[in-house]
Amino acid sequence: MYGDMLDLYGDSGNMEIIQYRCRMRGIDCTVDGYSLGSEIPDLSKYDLIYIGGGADLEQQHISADLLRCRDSIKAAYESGVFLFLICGGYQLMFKYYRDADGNDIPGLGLFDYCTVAPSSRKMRCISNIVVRTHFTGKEVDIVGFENHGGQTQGVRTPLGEVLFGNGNCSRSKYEGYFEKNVIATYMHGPCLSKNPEISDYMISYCLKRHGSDDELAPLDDRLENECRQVMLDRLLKK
C-alpha cells in the first residue's frame, strides 16, 4: 500500500525479494498495488498488506486515506491476513503519532502503542541496528538501518533484543512490533534483503494459511548471510 509514497531507502524492494524467493520455488505470486484515493480493495482476499516508510509529510498526506481503509485493514488482520509494516507503516496502525510540531496524526488503533516524536527535528534514532530475535523459533539476529525521530512507547510483544542500535525509542531494550501475523519494524535497507529469515517466516505463513504444511525449499543464502556477518562481527565487535 502507497509503494509510490511510502518508500524510504528502497522500502518498495521488499516485496521484491518476496516475489523473488517464491518464483525460485515455483510459487505462484501476484502483487497489487493501492494508492491514495484508489478504490479500496477487499483486503482480506489477500495472504499479506504491505505499508513501507515515509517521512511526517507522507505520514500526513495518507493519514485521512489510510483511516477510509480501517474497516478493510482491521477485517483483514483479524482473518489472519499477515501485516508486515516499516517505519511510517508502522507508526501508522497505533493509536497515534505526535509530529515534531506537536500535532496529532491519527492511526488505525490496531495495536496497543503510541509514537511521539521530540519537539527537535535534530533528536533522531539514526543507526545501524542490530537486532535479536526468535521469531522463527530460533535465535535470529537481523539487521538493518534505522532513521526516525519517533519514539515509540507501550510495546508489550516486540519483535526483539537490540544489541546494537537505539529501537523503539532512543536507546531503547526492544525493536518492533511482533505477532504471528504482525512483523512490524524501524529496519529499512531494504530489510528483507538482508535477513531472508524474515522472507521465509511470512511466505510459510501465508502458505500454511491455505493448508500447506510442507517445508520451504531452501534456497542459497550464502551471499545475504556472509553481507549480514560482516555487519554483525563490524557492529558487535565479534
Ligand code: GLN
The other form holds:
Amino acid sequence: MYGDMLDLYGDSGNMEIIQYRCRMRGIDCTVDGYSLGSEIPDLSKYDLIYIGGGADLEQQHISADLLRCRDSIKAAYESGVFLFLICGGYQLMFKYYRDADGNDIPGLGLFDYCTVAPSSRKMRCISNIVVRTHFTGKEVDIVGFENHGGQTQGVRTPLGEVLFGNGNCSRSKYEGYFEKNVIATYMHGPCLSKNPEISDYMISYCLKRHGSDDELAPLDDRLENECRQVMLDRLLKK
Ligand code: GLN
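If the one shown is the form predicted alone, what is the structure of the form predicted together with the ligand?
Okay, now the whole complex, with that chain kicking things off.
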C-alpha cells in the first residue's frame, strides 16, 4: 500500500524480492498496488499487506486515507492476512505518531503502542543495525539500516534483540514487533535483500493458510548471505 509515497531507501524492493523468491519456486504471486484515494479494496482477499517507510510529511499525507481503509485492514489482519510493515508504516499501525513538530498523526490503533519523536530533528536513530531474532524457531541475525526520529516504547513482543544500532527507540534493547502474522521493523535496506529468512517465513505462512505444509524449495542465497556476513563482521567484530 502507498508504494509510490512510502518507499524510503527503496523499501518497495521488498515486494520485488517476495515476487522473485516465489517465481524461483514456481509459486504464483500477484502484487497489486493501492494508492491514495483509490477504491478501498477488500484486503481480506489478499495474503499479505505491505507498507513501507516514509518521512513525516508523507505520513501526514496518507494518514486520513489510511484511516479510511481501517476496517478493511483490521478485518484482513484479524482473519490472518500477513502484515509486513517498515518504519513509517510500522508507526502508523499504532494509535498515533507524534512527529517532531508535536503533531499527532493518527494511526490505525491495531497495536497498543504509540510513537513519539523528540522535538529536535537532530535527535534521530540513524545507524546500521543488527537484530538477533528467533521467529523462524532458530536463531537468525538480521541486518538493515535505520533512520527514524520516532521512539516506540514498551513493545512486549519485539521482532528481536538489538546487537548493534538502536531499534525501537534510542539505544533500545529491542527492535520491531512480531506476531505470527505480523513483522514490523525499523529496518530499511530494503530489509528483505540481505535477510532471506524473513521473506521465506512470510511465504511459508501464506502457503500454510492455503493448506500447504510443504517445505519451501531452497534457493541459492550465497550472495545474500555473503552481503549479510560482511555487515555482521563489520559491525559485531571488535
Ligand atoms: N518519519 C518517521 C520517523 O522519522 C519514519 C521514518 C522512516 O520511515 N524511516 O520516525
